[in-house]
Amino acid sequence: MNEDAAAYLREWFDRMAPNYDRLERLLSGFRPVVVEMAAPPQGARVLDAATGTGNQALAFARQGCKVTGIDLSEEMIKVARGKDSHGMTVFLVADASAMPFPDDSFDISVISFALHDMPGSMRAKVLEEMVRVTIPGGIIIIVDYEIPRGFMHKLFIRLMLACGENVYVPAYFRYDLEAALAGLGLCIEEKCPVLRGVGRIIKCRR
C-alpha cells in the first residue's frame, strides 16, 4: 500500500470514528440485505473489509457467522469492539490491501463503502487480496456508490462531497468496477440498487 495514503486514510478515519455511527444511520438499512444476498450457512467464515464500526460484521454475526472484521483505523476498531457485548466478532487493526490471513480463509468477503475512499492502486490490491483470501466458489459482496448518471444523483454526489467525504472520491466515480471485478476472474451473480439508486450491492461467485 502507498503509506501517504495509508496514513492519510487512518488518519481520516480516526477523526471520522467518534461521529461516525451518525452517517451510518443513513446508510444502515442495507446491511440486512447483504446478509441475505450473501446467504450465509450456519457457521460460515466471513471477512468484513475495511470494517469501520463494526455494523456489517456483526449483522453477519447476528445470524450465526464466524466474523471477522478489520479496518485501518484503530479508533474505528475500538468503537466497533464496544459494541460487540457477546464477543460475537474479532475486530482487528490490519491493511485490507495487505491481509495477515492465509489463501482461502473465508467462504464470504465483504466491503461496504469503502473503495470509494481509497486510491486506485490500493483499490485494486483491496480486490486481489479479497480474492485471494475467499474459497474457491465462495462469495465476495461490494457495497459502493452507484456511477452517477442523472443530474438529481450528480447533484447527490456533490452535495456528499461537500459534507466531508476524501480527497480520493472524485476519481472513484471514473471507475469500472464491474470491468474490474471481471478482471479477477469473478463472476457477477446478483445486482441490487441501495440507497435509492445511490448505491449498489454486488454480488459475485469466485
Ligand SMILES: C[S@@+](CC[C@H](N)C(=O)[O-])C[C@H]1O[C@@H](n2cnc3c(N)ncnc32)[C@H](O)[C@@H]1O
Given for the second form:
Amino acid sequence: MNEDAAAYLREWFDRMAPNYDRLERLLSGFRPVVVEMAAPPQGARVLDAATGTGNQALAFARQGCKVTGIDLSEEMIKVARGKDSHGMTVFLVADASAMPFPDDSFDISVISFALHDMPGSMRAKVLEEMVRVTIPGGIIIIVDYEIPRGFMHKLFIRLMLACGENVYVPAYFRYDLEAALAGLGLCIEEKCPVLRGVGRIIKCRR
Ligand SMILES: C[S@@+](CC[C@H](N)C(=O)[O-])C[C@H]1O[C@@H](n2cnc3c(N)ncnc32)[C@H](O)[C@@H]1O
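Please show me the structure of the same protein in the form predicted together with the named molecule, now that we have looked at it in the form predicted alone.
Full complex below, order starting with the chain above.
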C-alpha cells in the first residue's frame, strides 16, 4: 500500500518541483519561527523529513546546524541541492516512512506541510520514524494545516482542495494529530498558529 502511495507522491511532486518555490513563498514566513522554537545549539544535528525544495533545512543550516533533508521526490531534491551553494546540507532521496538512519541520529527532527499529503498508514510510519531517529529528550516539530473550524477557514480549505490537492489530502482534515503525537509518547511543549491560523507549528519533546 505505502509503495503505491510512495510512487504516486513521487510522481506528483516530481511534476510540481520546478514551480514549487513560487507557491512556497506564501509559506516561507514561518521558517525562522520554526528555527526559533527549536532553539538549536551550534552544530545541532537536524533532520528535515519530506524537505521538498529544502527551505526549512537551509534555514537551520544558516544557524550553524548540521542538517539532513530527505524527500521521496528526486526532482524536489535536485532543486534543494541547487540552492545549497555552500554544500552545508546533505539532501537525500529517501522515504521518511522507512528512514536510512540509525536510532537517535538527530537532536531535532522537523516535518513541514507534508503529513497532509500522505495516506494515514504512511503518516503514522513517518511519525514513528521521526521518534526513532530523534534522541531521547530531543525536539520534534510538526508544521501542517490546522483542522478548519470557522466558516472562512472551511471555505479556504474547500477552495484549496478544489484547486487540485492530491487524493490523500481530504482525509487529513479528519485526523487527530495531537492524539497521534500523544500516542507516540510525545509531550507537546508549545503550539503556534501560522498563516493566519490556517496552519500550526507543534513543538514536542521526545
Ligand atoms: C507540500 S511539500 C512540502 C515540502 C517542504 N517540507 C516544505 O515545507 O516546503 C510535501 C513534500 O513531502 C514529500 N513527501 C511525501 N511523502 C513522503 C515520504 N513518505 N517520504 C519523504 N518525502 C515525502 C513530497 O515529495 C513533497 O516534497
